[in-house]
Every structure is written in C-alpha cells, then in structure tokens.
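Shown here is one chain on its own, the form predicted on its own, set out as structure tokens.
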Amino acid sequence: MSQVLPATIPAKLFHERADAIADAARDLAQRGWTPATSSNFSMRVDAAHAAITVSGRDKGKLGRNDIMLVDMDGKAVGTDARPSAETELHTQAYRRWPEVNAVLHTHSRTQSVASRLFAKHGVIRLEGWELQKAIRGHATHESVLDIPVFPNTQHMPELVARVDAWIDAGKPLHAYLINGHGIYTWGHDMAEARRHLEALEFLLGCELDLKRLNA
C-alpha cells in the first residue's frame, strides 16, 4: 500500500502510530477477539488526522502497510486504500473528546453474546466489580458503569447519531456495544485503551456467568 503523508505529518510520527496499532491488533487477534478479519483499530495522529487499519486485513498479521491515514470525516488521505466502513465511529470519538488518542473495536465471543443478551435492555449496568476501577474515572467498586447496547445497522450515520444522542444527554460513556456485533472503547493512549478493553471483556464475561448461574 502506498501512503503519501501531508507535509504537516512527520513520517516518524505516522510510523510510530502504525506500529502501535499493528502491535495491538496482533495481540488481540491472538486472543481470538478479531475473527475473520473483523475489528478495527486507530490512533490520533494530529488534530485533523487519524491512523486506522485498512479494511479487510487479517488483524493477526498487520504491519505498517496495513495502516492508513484518514481525516476526521473518515475519508482516506494520500492513499487509494479503503478504510473500515466503521471509520466514522472512530473519528467521532476523536471529535467529541480531544483527549482521546486511541480507539479499539473488537468482536470477541463474550462481547458478541453479551450484546445480544442485553440488547432488549439497551444497556449493561456494571456495579460491585473491583475491576471497574480499571476504567478511567472509576475509583471504587461502588461506582456504576453503564455500557449502552445500540442496535446494529450498516448505515453508519445512524449509529453515529445514537452515540451522539447518548453523549448529548449527559450520560457518561466509556464504551458501547453494538447488538450482535462487538464493542468500542478508547483511551488517552493505546495502553489505556487496551486496559479498558481487557477490563470490559472480563466484566462482560462475569455478567454472562452470573446469568448462567442464576438461570
């Protein structure tokens, strides 16, 4: 893949972001969270651009050439490569929260099953779990962490509008599920985004176990 960078973006900066995305993707693929080339990952490059995985690539084998540049409208910059159809959900996070610098989206079995099970409620309420403290802003197990479950659609503006409506209603948002799909979460840097993802995977698994045990 040929990538031509704007003059304002140093190649070293883009390569650092690309390497961090590829490293994270390979690790998450090994966990089985990115089946059949699914999932997408990104990092902010500057105020106007983000680096994101090219659509359809095997996430377990990513390298620099599998990462492309997009603008904050989700359009490709300096390449003929095609970004994920869900790129707008990544750029939405960067537009809404200037402090966010990494967005991760995976399709683990746990995430997918939880999204179907709780879709009728529209939200998964997490409370009483010690690992809630892994999420930025939560300092105690006594906090409440709501993870909304939005209906799935192939029309990205509809999903973007649902996320915007949740935020505009003043509800805290650290992650969300899409029904029958997977999870989106983010962080101030890649390490925090990965911590959030790992913690939420664990917590969703715990909720599913409770459902089974209490059935």
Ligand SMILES: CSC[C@@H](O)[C@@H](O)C(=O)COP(=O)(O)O
The other form holds:
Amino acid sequence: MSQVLPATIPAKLFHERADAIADAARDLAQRGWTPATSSNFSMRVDAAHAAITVSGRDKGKLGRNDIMLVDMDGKAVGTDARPSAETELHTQAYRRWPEVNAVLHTHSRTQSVASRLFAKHGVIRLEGWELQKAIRGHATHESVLDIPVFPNTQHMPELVARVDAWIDAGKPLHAYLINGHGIYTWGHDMAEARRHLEALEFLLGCELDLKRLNA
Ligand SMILES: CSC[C@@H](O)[C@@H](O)C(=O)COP(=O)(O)O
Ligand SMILES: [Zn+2]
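Switch from the form predicted on its own to the form predicted in complex with this ligand and print that structure.
Below is the entire complex, every chain and molecule, led by the chain shown above.
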C-alpha cells in the first residue's frame, strides 16, 4: 500500500502516529484482546484527518503499511487501501470531541461476555471500584460510571446514531460496549486511551466475577 499524504501533513507526523498505533496494537494483541484480526485503532493527525488501521490486518503485526489516512467522514485519503469497517465510529469520536486524539476498539473475552450479559439492561453501572479513578474526570470510587451496551449491527450509521443519541441526551460517555462484539474507548492521547481500556477490562472482569460468585 502506498500512502500519499496531503502537503499539510509531514511524513514524520504520520509515521509517529502509525508507530504509536502499531505499538499499542502489539501490546493489546499480546494480551489476547484482538483475536482473529478483530479490533481497530486510530489517532488524530490533524483537525481534518486521522490515521487508522487498514481493514482485516492482524493487529498484532502492524507495520506502517497497515495504517492509513482517512478524513473525518471516514473516507480514505491518498490511498486505495480499505479503512477499518468501523472507521465511522472513530471519526465520530474525533468530530464530537476535539480534545480526543486516540480511539481504541478491542474484542477481549471479558468485553464480549460482559456485553452479552448486560445487554438486557442496556448499560453496565460501575460504582464503588477504586480503579474508576483511572477514567478521566473520576476522582473517587464513589463516582458512577455508566458504560452503555448498544446492539450490534454491521450498519455503522445505526451505531453512530445510537452513540450520538447518548451524548445528545447529556450523559457522560467514556466508553461503550457493542453487544456480542467488543468495546470502544478513547483518550486525549494514546497513553490515556490505553489506560482507559486497561481499567475498563479490569472493571468488567470484576463485574463478571461478582456475577459468577453470585455476590
Ligand atoms: C474479524 S471479525 C471483527 C470485525 O468484524 C470487526 O468487528 C473488527 O473489529 C475489525 O474489523 P476491521 O475492518 O479489521 O477494522
Ligand atoms: Zn470490532
């Protein structure tokens, strides 16, 4: 794949983003959170563009050629490569929150099982866990952190509309699960997005343990 960059985007900037995405993806794949080419990752490059994983690639073995440029409508820029099937969910986050610079989506077993188990409630309420403080804006374990569970669909505009409706209702949103599918979360930078994902994986695992123990 050859990526032609707009004149306004230096190659160094695009490569930095691509390398940060590949590093994160390798780590998450090693944890077993990206089975069978699933998951997708992106970073904002500038106000009008994001770098995102090419669709269908093994996320544990990404190189620079597996990351491409899209505009904020999710359309490929300067390449014939096909962006992630879920690109619109990434660009939605960049459009809605100018301060968000990295979006991560994984398919861990914990995320998948939790999404099925809590789908009937439409939300997982996290409350009383110290690790909630790993999420931006949460200063105490006494805060309430609601993670919505949206129905899965292959039709991205439907999911985009559900996310928009949640945000437009004025409800805080740090992450969402898609039923039988996985999780989306994001951050002001890649380190924050990774911290959010790691904390949420841990917290969902705790909730599943409580269910198992019937506690
Ligand atoms: C390999 S099944 C998972 C995919 O359908 C999808 O949900 C996913 O996360 C990866 O899709 P991709 O198009 O590679 O970004
Ligand atoms: Zn997915």
